[in-house]
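A single chain, nothing else alongside it, follows as structure tokens in the form predicted alone.
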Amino acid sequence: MITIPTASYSNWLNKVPEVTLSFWIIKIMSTTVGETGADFLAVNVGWGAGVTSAVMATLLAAALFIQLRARRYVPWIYWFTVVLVSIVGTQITDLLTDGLGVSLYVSTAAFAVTLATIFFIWYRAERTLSIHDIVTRRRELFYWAAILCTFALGTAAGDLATEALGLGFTRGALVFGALIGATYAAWRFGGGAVLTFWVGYILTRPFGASLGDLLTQAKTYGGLGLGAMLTSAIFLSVIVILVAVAQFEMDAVRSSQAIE
């Protein structure tokens, strides 16, 4: 059995990035990403839903094993994980829906009830639902089986949104964006932050998907046509570049404390 070590408190810094206008970029990009890679590997590479959702869910569990292990916030190693949270909960929901043909409707309400049961016992063991606070392993334990499920969440509120309710991908990221702008504007409006916070998170996942879905679609389906690669391969390659800086800042600042 794989054992992760273990560290005490005081040799834990705060697992997750500061929330700023980059880290929004790269998590709406990430979990257009996760709509587009999946379709991209299943179908244009020809892996199909059954190699692609264990190859994904492999690498998942090996990302997830090296953030456990890092002892602080590490950009790439944290992103990384995030992309293949966004393309295992992608695939999660699709298993779902279309290999065993559950309602999208009984897929959010369930996935809606599951992440608040997580919450609840997350609060009640811990007090704080924050991200500013995870420093501790049971913390970033729960802080990941949230994650995991707003992406399943939002990957079904999405797909109802624009599917079983019509809204198309058009309307559905409009819709989509405007909750955005409206749980930043009661952040700002003194609304608390750990609750805009989560709700944001949650809703650029079908904002990211309906974006994607937008921008790969033929143009006989209402999309732009751009295809799952092109559109994939810009998005991975502007996640890269905003990580890329975010390692760079990060290290040198700890090289400029450390000849302090």
The other form holds:
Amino acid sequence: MITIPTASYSNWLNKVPEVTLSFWIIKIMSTTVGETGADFLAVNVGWGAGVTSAVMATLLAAALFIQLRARRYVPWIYWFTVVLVSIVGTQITDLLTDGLGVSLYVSTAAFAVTLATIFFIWYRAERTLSIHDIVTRRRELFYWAAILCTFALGTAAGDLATEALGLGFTRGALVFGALIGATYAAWRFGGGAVLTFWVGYILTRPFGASLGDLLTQAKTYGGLGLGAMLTSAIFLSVIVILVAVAQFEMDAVRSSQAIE
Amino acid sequence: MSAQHASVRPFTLLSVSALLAFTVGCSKPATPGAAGTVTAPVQNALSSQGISVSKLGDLSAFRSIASDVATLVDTGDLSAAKNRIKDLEVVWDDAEAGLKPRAAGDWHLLDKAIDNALGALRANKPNQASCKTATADLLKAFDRLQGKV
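Following the display of the form predicted alone, present the structure of the form predicted together with its partner chain.
Entire complex below, previous chain first.
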């Protein structure tokens, strides 16, 4: 069922999931859960931003190590890595903004240039940016570098929209939601699949943050007032269900292949 | 295999949206209680004091914690002050997404002042004079934004 075009791909299988509706739901919700979780550790538990960042970076290194060593896409490893990339990507931007006082205009521009550079080198080396054929170590490293960069860029661009335009979470959810809708439409009407995927990947970062804020923020501020705990619990349940189903489907496919 | 996919996917998405709708629906009536810890003091303080409201909205609930901290610093109980200022850190952090878009510049001004006070109280050997300066500056920042100075 998976065709491997040339022998040079050796025994690697595609290491990333198909891009489906549930892919995007998990991706958006991971953003919120990751951010709330890191915030909880930094403020409520009292680790502070520095310790929390160090712990998350270490966890990310461990998760990436496991993900890179896996021979195929394993849903729980992949999504665990995405949650951590989301947290660390956000923390990189926060560190630049709050710790080093870098302007959000500068960081947004710098991350956009970095992402473009990653894509340029990736394309030069591989002649494709396809996210359906992450079948070699080098491509996988490009893939995760690009993903980390989209989270940092999405955070910076989202914060910039808040700071410069005073875009609150309600309008933020609408604006970023509409941009995602436009990207989806562009893809449906023949826009490049790779380009629209990455644009969607960047936009879902601030969209996920706005959506999370809309649910967590107190009614005084125009939110639904569910609080960070309940919202995270709901999102985490949804993520666990979707990832468990993906894992279950994968195991079912593999055991049916083994029988054949 | 594809038949299995076709049946499992919609089922999952359905159950997920059902879970979402259920949880959001169920928690509606309970929300005033759940969110009340943050919102109720804000509203009560607003109606009872009737002070002028900054671009960030009513900040009296935050200011009243800061004023508790300042009182504790004055009595010399720096460790109690350090505990109390954590309450301010938590509610301030929780409200960031709601407050910041209203006036980012004012928000940063207060955020910096809170950070300074946190830093002074959380120093390895907190010094009463510097804690006093930092908390006094913090109260001044609140008052300036609420047009009381």
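C-alpha atoms forming the largest set that superposes within 1.5 Å between two forms make up the rigid core. Positions refer to the first chain, counted from 1. Because the structure is predicted, anything quoted here is derived from the model rather than measured.
Once the cores line up, the CA of A233 ends up 2 angstroms or more apart between these two forms. The rigid-core alignment places the CA of L195 less than 2 Å apart between these two forms. When the rigid core is held fixed, the Cα atom of L224 travels 2 angstroms or more between these two forms.
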